[in-house]
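The chain below stands alone, shown as structure tokens; this is the form predicted alone.
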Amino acid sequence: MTTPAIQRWAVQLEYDGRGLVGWQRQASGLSVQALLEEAAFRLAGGRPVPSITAGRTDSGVHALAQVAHLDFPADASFSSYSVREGLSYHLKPHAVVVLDAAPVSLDWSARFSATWRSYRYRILNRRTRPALAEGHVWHVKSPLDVHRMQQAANMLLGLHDFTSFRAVACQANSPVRTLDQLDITREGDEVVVFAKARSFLHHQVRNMVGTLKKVGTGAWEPERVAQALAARDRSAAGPTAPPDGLYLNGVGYEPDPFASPTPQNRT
């Protein structure tokens, strides 16, 4: 029985997308992949470390909760401590984290073992403008009614053509997903959406929220969402909301290979 070259490590990761050109790796510019990459090569002695993550965030999101995996060299000796203090350390002085770490099966994918995915999108809902959240909410002066945002997102849930709310240079084979939670809550100064479905378009969740926006502020009625989501045409729905005010909130994993600790290596 041959011997896997590879031992595979699940990661879980926090970042301020501020001044990162997102996930991926780029020809220019700091991506959260090349970051990770990097810290994983000097952690494990000069040696490739590849790494496929959940989702693609794109520049200026920000994540709460982001997995990848890493495939280090099978003859590196780590527990989940050293995976998640050595990242964290390589990773300095950029804003990115590993929260935590653990070892998985090689047949495991942070992309394609993922049940489901979670989004938060804040928006700063007053007058003044930010000075502490600058860069991590959509400022929107207008008064903002909830209720009215919640009518118009209900008619989002279930299984539909996104096709309205999916960036036009999006590379889905299949415009169809089912959205399996959207809510709207404000939090004193702050309105909360969150959403939650198995997988998202590119930019669906920032183009619902510059559709709900546009309820919000009495600019649309709810029912016109319908209306859009029905059109399937990119340009009946609002804008897309800025990214500043987006976070990858978590990823769901059956079973959660974060779940279960051991104080021998996850101390």
Second form
Number of protein chains: 2
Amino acid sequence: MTTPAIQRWAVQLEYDGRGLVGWQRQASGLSVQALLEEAAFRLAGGRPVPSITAGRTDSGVHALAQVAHLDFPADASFSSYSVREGLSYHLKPHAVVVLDAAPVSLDWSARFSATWRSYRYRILNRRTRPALAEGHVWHVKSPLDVHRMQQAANMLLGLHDFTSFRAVACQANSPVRTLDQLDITREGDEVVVFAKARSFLHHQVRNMVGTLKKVGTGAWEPERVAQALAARDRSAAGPTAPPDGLYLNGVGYEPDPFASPTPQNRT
Amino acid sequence: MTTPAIQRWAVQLEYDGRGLVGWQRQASGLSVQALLEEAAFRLAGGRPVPSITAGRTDSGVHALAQVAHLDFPADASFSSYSVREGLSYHLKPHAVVVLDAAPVSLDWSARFSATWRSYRYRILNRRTRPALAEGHVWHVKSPLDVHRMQQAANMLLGLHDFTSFRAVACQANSPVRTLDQLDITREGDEVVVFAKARSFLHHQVRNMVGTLKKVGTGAWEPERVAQALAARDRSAAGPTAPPDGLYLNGVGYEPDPFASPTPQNRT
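Moving from the form predicted alone to the form predicted together with another copy of the chain:
Shown next: the complete complex, the earlier chain at its head.
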């Protein structure tokens, strides 16, 4: 018996997490993985196409540029254009689209070849509930002090045991991660947290944001975040921020399989 | 008989136009006006509260800071806080919220006291349909040349007869308007058109955007926009852009009834 020949494709995805159960297939509900694999199944003429992703986003979490790879039968001869357009077509009417597609070798993995992930977390910081951004932001009514939040954020940068900021259910072997960037900025009535690292623990960004919010409102002193980190105890840090405001912003590879001056015009 | 005493309140509104029939009451469907007046009716303990708006937005058009005034019975003693929070509460679960409220005199009108209106129009300019911004942008697949669009936009600035850019059903007495600003900028894969004038004709912004898109794709030379303007004939200009990308951005008054360093913290 011979193993059927495979052509692996890297795809870049945008999706709206509202109404989805997250990346991974669940017993019930729509997952990005199931929608993507179903679209690929149709594009491959009714043959199964398994996928692996760079970031298994949770229910309600959005993506601006998620990356996954799909193993298509090699006899299906696709172009980047036909993979991108074909998958996006079969993904209708769901709020999941393929922004770009590139052929990659079988030793390339969306998950294991990634050299960094970045996330954005949007907080709507005003009295009134969101009308336009409902489901796309965390609504925090109390005024947030961005300067204090940045002070606290700086204490999380670098190599640490992030046990205090990882979900109890986190399946990673090690709680040690290197946080490369954690920037807090205000854009009008929004406070945006940008985080970048080689990889993150389960709920790490949402737990960091929930903790920084405590500092931003004045409930916690910035120093308490360093203490929470040192405690290596989930209960020492703040609560988990809701999924609504979280966006998987990007995933990095070297070399970048999507590298092109104008990826949208790839043919 | 005496006229019942009135306390007029100016309110600033954000709303998501999806699923709404626009500002004005219609025979069927939800209008912003009906939702706002119903919320005010409840806040006033079951007494009718008429409203007037600065901009009668069409079906599907959004607002970041629409302004209206509401005539409450004077015996209802409200604070800015209670008007804002009370109306926003009674507007639930609709995607319409009151961002700010301020008492104004009876000779102040949201419509007639306005000295300018501004609009933003968001075009998602990429191959793939929107996942996150569905209903919030106009999706234009062909690459747009922002420089060419700005060249054409400049021909519309100033005092003109805008007959070519007004809806045939427009009820304004005069087609003459002064367009103060029409700026085209690119923000990533979005092209944003910003327009500012004392007032606009019906569909004027959407007709200008639909026309500028023709220039941006290369279908029209920029000069054709000047010719379309001079023709004073609706059929000489481009098509009407869809409502999805249009946002009433702001309304100006002198003095600004909402003036305060942090309107959201008004009490």
